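A lone chain, given as structure tokens: the form predicted alone.
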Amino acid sequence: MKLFTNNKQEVPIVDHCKPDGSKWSITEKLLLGLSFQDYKKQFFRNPFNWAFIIIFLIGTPILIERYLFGLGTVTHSSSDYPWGLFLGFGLFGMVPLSASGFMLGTTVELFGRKDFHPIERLALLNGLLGYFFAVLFLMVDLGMPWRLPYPMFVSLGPAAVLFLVAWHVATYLSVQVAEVLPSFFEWLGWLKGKRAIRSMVLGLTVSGIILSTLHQGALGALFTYAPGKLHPLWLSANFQWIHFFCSSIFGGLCMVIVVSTLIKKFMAWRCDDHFLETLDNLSLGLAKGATLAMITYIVIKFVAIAHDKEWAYLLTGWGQYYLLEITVAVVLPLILCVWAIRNDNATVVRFAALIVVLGIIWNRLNTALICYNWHLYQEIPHWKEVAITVLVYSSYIITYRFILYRLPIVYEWKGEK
């Protein structure tokens, strides 16, 4: 795409009018201002697209097999290990990394930090897509998605934590759709719709704070259903909810840093100068918030160990693995962030953020899979389960890229106030 942006005056599209004064059609906007032949040419020039084609050719038949013949044909799931990669990675991993929406919305709209406005829409989009694809992972695991309304509206279980999570995620997903709609309405040219959503932005922001706080903690509370299966170092009945909530704060902030870094590297043609020029300062600002959350998380983790009197477990092999997770996934990026903030080094912040993102996924896999049934045996995911996980996550990346190419997320739409 960089080749076309350098050679064509009319691309990238940043407003409704062409250089000659005529209006862009919806089809032309979808094709990024290129002819169909040029669009096809740039599609096949991108090596990432060929990788995605291979992933879809391998993964789609396996996904169909899962729905035709059941979960047992593609996973090793059993009564011992009911949660595999679909939930361990797709739900428990993607939801905390998508917490950026409510945090940046709160920062900009509620606390008035307009200096974070250039990255607010990216954080909101990251939250929306993360939650949406977490639900898709859940649907792959549960099967029969057409039955989803039944436990939510017909056979209710208001005393169950899972019922709480389901309703919170569903309502928060609706809130996030509304928060992202202004950029879509700008792209369409429907200013009345944009103004209608903007008039509700404060209520949407407050709703997002309440809903996200509750369900992030409720995801952790799900593990209290199996107190005898999960290793005591990864389970604290009194603190599990705050472990998940607190880790989602620095996980979501660091995910925005990682995504914005990738956009700057591979999609700079789509960004405006204001986004690119302020990105280093924005990354450092996000790192400051993530640092405070990491300190809080470490303190609470060891308070939980002291409260539950589990110090002896730290002297075992599992205890060493636990300390390795805390050191690599939290303490190391914390030290790197503190050094980078003091020395105004955005590059080190980005590296630390990548460690945090990988560390959050590691922690969730430990909690849902690796340290589950620790006194029995460790389950190795089926290769077909890995293939489906890669397929769904690739769909997430493709959707992310499709929206960023078109909607005014990392650039300002011109000609409108």
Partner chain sequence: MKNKIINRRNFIKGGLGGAVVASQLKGKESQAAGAFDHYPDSMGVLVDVTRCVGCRSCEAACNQEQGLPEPEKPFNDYSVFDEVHPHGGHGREERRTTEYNYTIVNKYNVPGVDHPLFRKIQCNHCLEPACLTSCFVNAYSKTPEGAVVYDPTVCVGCRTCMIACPFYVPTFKYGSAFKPRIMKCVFCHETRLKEGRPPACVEICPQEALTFGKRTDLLEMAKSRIRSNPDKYVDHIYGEKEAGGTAWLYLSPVEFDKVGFDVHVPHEPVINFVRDFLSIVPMVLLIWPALFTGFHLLSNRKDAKSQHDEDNQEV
Second form
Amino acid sequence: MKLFTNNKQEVPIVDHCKPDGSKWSITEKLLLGLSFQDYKKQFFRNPFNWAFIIIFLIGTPILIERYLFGLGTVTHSSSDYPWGLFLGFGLFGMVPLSASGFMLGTTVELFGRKDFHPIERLALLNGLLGYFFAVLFLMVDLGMPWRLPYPMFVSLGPAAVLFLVAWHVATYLSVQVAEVLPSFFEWLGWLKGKRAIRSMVLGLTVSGIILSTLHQGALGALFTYAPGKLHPLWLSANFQWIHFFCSSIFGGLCMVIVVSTLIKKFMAWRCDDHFLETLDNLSLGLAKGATLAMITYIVIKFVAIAHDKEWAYLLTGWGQYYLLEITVAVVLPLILCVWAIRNDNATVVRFAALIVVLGIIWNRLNTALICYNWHLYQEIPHWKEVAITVLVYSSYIITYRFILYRLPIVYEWKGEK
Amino acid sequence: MKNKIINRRNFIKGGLGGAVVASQLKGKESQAAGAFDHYPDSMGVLVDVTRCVGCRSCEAACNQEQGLPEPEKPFNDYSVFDEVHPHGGHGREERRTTEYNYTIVNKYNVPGVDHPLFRKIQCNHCLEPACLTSCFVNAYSKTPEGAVVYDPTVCVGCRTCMIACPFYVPTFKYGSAFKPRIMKCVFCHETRLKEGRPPACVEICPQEALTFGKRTDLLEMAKSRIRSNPDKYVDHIYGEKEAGGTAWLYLSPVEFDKVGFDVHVPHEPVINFVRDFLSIVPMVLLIWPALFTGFHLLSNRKDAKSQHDEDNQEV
Amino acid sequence: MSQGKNVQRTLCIIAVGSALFWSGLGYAMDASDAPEVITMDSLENHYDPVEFNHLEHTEMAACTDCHHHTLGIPPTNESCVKCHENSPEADVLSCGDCHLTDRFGIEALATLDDPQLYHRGTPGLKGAYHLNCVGCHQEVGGPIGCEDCHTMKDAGKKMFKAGKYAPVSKGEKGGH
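Write the structure block of the form predicted in complex with its partner chain for the protein whose form predicted alone appears above.
Then the entire complex follows, led off by the chain already shown.
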């Protein structure tokens, strides 16, 4: 993209009007103001796109195989391990990393911290896409995806935790669509819609907190159905929901730091100066919030062990693995963050955030797969399961990038707002 | 059932808001988990491990009764007992129930016992089934006769029931893309139990290792068997308390873990472990809105005040 | 063969008849009064009837091993002795007279509602046969395999997927 931005002064598009006063058409906006030929050229010049093409070439046939011949042909899911990577990574891993939407919504809209405003939209988009693709992962994993609306309208089982997850994710997804719509309306130039949403923003934000608290917690609570199966160190009937909720707070914040870092590195042409200038400080600010959540998390993790009297487990192999997880995924980044905040070092914060993001995924995989059936045997996912997971995650990245290229997320719309 | 339908209707009428979800949840939960007294006259089966000789007649009868697919080996082929890593579980050494069989018998050579012991596996038909309480589309029901039955027409295929079942009983047709479903023992509910007849496996069992009757009678019977033969049995009835009580009960001559039972299954219904979370749901729904709107007002007041201060300074 | 069966059946009838007769006179039964061979056909759905050589078994086992307390002989089992030490010879002696064929039928189960009922765990006929026969055979090294005693009928083979019904397709299942 850089080449083109240098060549053409009207690119990137930040306004409804071209420098000569005429209006951008939607097609032109979609093509980023480039001709179709140019767009294609820049697309194939990007090495990432080649990687994506390979992933799609391998993954798509496997995905089709899954829908034509059943889950059994592409996964190692079994009677003992009903859930594999699709849920372990796709649902349980992606949802906490998407908590950013409600976190920054709350910070900016409720607590009035307008200084976080430049990154709010990115956090909201991160939330929306994370949830949306978590649902897509679910659609891959469900035996009968075409019955997705059943728990909503056909046969309701309201006493089940999954019922809460389904309802709250569905409602929250619509809340997030509403929260991201203003950027879309600005880009589209339909200001009525934007104003309508603006007027609901407080309600949306509050319902965002409620729904997030509940379903982030509910995802954890799903495992309280398996008290004999999941290793006791990763399962606490009383605290599971709060473990999941609390870790989603720093997970979501750190995900925004990671994504913004990538944007700064690979998409600087799209950002406006305000975003780029404030980003270091904002990252430190987000890290500050994450630090508090991490401290809380470590405390409640050990409170749970004390409550369930599980200290003896720490001396076993599983206990050591548990301590390794806590140390590498939480304590280490916590120390890095504290040091970095003191020394105003955004680079270290970013590195720590990356550890946290991977750590959250690690924790969720531990809970859903690795430490599940700890007294039985370990399941290794089928390579095709990995291929589909990579495929769906790639679509996530592509969609993310597609939207960031166009909508006013990391830049401010110059036209009418 | 009628009550349930009314609930559903109110539910839809009441709109799709979270608050309704919560009130529903609370109501249903207390009804399903708290006050529910079980069906007093529900039936069960007492499995006496000392009596089973591993003839696999139950497997054969089940296969025929339920119209299950053809097995890999005839049911009078006893080499299956020595199979290691049979299909059905990738890393499991033992045979287990799969989508092709609702029940299987496994052989155990227990040190100190001069003959092999056999244990039958099938759905235990819990009094408060975890599969039922974890299902978000109400695909499971516990019938007054004691069976836990499954309705494939509403199932979404999320497989949470398989996560929740402490006995690893429900299995899923992973091989089917268009008509997958959960497969598990249904106590021959439709074909037999409903009419008061014992399930096919009980009827065929030559050794009467399986005794069919009211669960309450069976418990008594089991206790009296233990009492009159204290040397023959371990003093425990597996299923009396496991998972909150199951319709199928077991007596064993050796410690239960030696014949493949999971002795770590909690002695209370699985739903008890979930309750802590379920109870916070209404609280969050009620307290959060007020709390956070309050925060908002407070922080805005601060804004307004500082604005005011600034104005004052300018003046 | 059919003639032999007839003979046995006649013997059975005579045996039962004489049993009734002798019991009326208050005499303990003697093994020689019993039928020589008894045909058991309660599993006729799946197996051919079993010809049980009663005479042969009287030489290997005590009468009370099977006829617990009904012969007027004190039982050996301690807990049975408590009540049946002086039990007289019973009117009925064949297994099926006490052990129900339809052990789990609605009527049979309803008898358990009687709180006065002492023998609550009496096995059904099939259970009684097998528990006693197989139990003893295991101890003394008699045949214990199902088909050592029972010849499978076509219906049995169909249920067990054995013989001509044996599965042909292999390795089709699992999918992964």
